[in-house]
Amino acid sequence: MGFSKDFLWGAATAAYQIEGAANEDGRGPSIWDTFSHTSGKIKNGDTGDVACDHYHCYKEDVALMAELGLQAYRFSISWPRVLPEGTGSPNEKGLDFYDRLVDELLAKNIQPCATLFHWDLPQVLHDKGGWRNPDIAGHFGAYAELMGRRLGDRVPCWMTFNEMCVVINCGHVPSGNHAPGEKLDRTGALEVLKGLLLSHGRGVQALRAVLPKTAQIGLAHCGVVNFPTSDSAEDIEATRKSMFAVPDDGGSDLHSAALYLDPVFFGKYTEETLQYFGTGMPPVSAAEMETISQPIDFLGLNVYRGRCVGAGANGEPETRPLEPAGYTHFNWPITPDVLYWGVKLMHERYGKPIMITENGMSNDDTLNADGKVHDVERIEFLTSYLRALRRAADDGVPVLGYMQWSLMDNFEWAEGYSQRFGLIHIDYETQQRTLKDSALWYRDVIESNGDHL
């Protein structure tokens, strides 16, 4: 069976992480140039302000995507850049330049997939409260019906968030690195986690209002996905409650795929996450859930790694030890299981299609003496989670397409540039892009439309 005829492949960036020009065309500040050039907080004092300098350089990046044999680009919009005070009037040089990208996409036959929010706060709405500002959905609604206005008439496919379980796990708790680096207690997060929620309900339904019938709206989701030690019933069950139980088999409390997505799908928290947390989530009335649970056509799934489970004697779940292909250069264990067993069963709770909105790996990546990358360990990786994948779509799930992470080296958060993502080298003192080994292998696995697996 394999992948359908129509299944999108392509590659992933996010803006602060790869556009540079940080302090050019009214750009405003977002919450993570203030983390970046906060001492201590980035691995060696590393900063997005230049990064990939891609805010410069897009064409050339285009045309690279273009001889990757790219059918389609998943980026962000940097808000600030197009809001330097998170609300008001726009800033036309930042709004021109999506034009531009979007433009030359088209032109080279790659669908832009554009994502409204990967982590970039802009500064002087974090100042006013942030996620907990009451006014924060209403100024999200607002700036997703811009972009939607903007862009709308050529971009067919949206999402609204990236990882809100990354958000507050890494960026509003005591152990988070992340930008803005708040240290709230649990009753706080969730108070973030309903900000995030209501602002995504905001910017379905402005999207919706502005966008061609058509569009495709969505959200990436990042969280608990774990792979049976087994096949037996007892074990997949096991996996299943593991996946969506608050807290999840490894004792997190904002961890669960149930706390983000049955909100987003169902328009109601489980029971169990209701008494779980008790007077510590915040109240949400019939009015808010209702705009939390605005329909939405996709769930994106950002898969990396997950935990082996098993059911214990009493069928409850049981963290089993893992068995790992190897590492990556992140220390993050290699389990191809998991991308099919995270998108079989997030498809069967939600009933939704299934995009791979990022999925690859860190490697110790050096230009060698013949100008050349051979990361045969992304190749062996991607092979690997992508014949997973493949199983998925052959045993029916809807998977609309996969957006490799990433596209290009660039600035990973905390690690700074420490830790090499991309198809393709960037020597950032140059800013010289060298197709890997990968690439080129990547643009065969998708003249194959993934056959050549």
Second form
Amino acid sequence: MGFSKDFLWGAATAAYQIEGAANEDGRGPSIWDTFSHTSGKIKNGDTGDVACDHYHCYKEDVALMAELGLQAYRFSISWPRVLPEGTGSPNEKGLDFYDRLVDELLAKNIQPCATLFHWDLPQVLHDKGGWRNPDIAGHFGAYAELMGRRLGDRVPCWMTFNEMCVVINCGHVPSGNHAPGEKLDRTGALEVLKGLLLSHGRGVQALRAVLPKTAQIGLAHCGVVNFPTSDSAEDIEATRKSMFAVPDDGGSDLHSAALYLDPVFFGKYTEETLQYFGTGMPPVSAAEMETISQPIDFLGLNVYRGRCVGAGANGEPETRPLEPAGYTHFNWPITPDVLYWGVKLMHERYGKPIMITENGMSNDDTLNADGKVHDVERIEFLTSYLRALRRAADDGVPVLGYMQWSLMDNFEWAEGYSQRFGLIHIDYETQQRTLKDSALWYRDVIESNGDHL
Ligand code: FCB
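Mind giving me the form predicted in complex with ligand FCB, seeing as the form predicted on its own was just shown?
Below is the entire complex, every chain and molecule, led by the chain shown above.
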């Protein structure tokens, strides 16, 4: 069976990671500008001030996408570029940039997929309480409406949020290393979650009101995805349980999909979740739940690695030692089976078509004397993960597309420029772009709709 005929092959990026032009054309500061300019927060003191200078090089970048035969491109919109104050008067020059980008993509037959929030909250909104400000959902809704009106005639696919789970667990808890660097207790973190969920819901409502009926709206989630140690019914059941339990099998209580996706898709939390958090969970009224659970069209999954799970003596999930195929430059274990099991079990629970909105690896890539980047490790990585995804499609899981992370090397948050995830190599001194061997390989995969794997 393999990938469907209309499967979308693409690549992904995010505004703060690639755009640069941090102080140009009226863009306001985001929490990532503040954070990256705070000493000691980012490896080597890197910032996204210039990044890949995509704001100026977007035409060249879209031309490279076309050379690779990309059918779709997932990018994010910088909220402070289009609304420097977070609310109120839009910045025309910022809006113009996204107009030009979208037009360039369409001219090359590449479908734009826009994400409204990939972590760069306008600093002014954070200063007013951020996701815990009761007005934040209204502000996000207004931002969504602005973008929907502006780009909705040309952008058919939208995502409200990228990885609420990472926003919380890296940005708002004591162990976090991301902007804004808030050290909240669990109740505070759950208040942030409520603000994110309500904003998502208001964003969906605003987009629905202004987009054509055919528009596809989803969100990009990343959290616990696991795979069973064997194909036995017990191990599969333990894996299923582990992915949606609170706390999860890794002992964390803020990572489970039950916290992020149950309210979106079911309009409620499970009894288990409510009992576990007890009074630490801020109350959500029926009207608020209705907002949060606005119907969406697909579930985006960012999948990199997972845990191996088996059934313990009492059938309860037990994390088993990993035997990874290797480790990435980031030291993340290579566990391709999650692109089969994670996808299958997520679809089984939530019933929506799945889009892989991110998957890829950081690698120790160097530009060789021959002017090329021989990233065989990435080709092996992507081959194994994409085969696993194909198996999910073979099993009948509706998989809409695959957005490789990332189109190009970029600013990897707390790691600065030290992790290279791209299909395209960036020389940060000269801004020279070079297609890595994996990019050329991916072009063949796309051309053959996956037969080349
Ligand atoms: C994801 C982020 C993305 C990138 C990859 C490596 O969590 O969404 O921006 O940093 O990880």
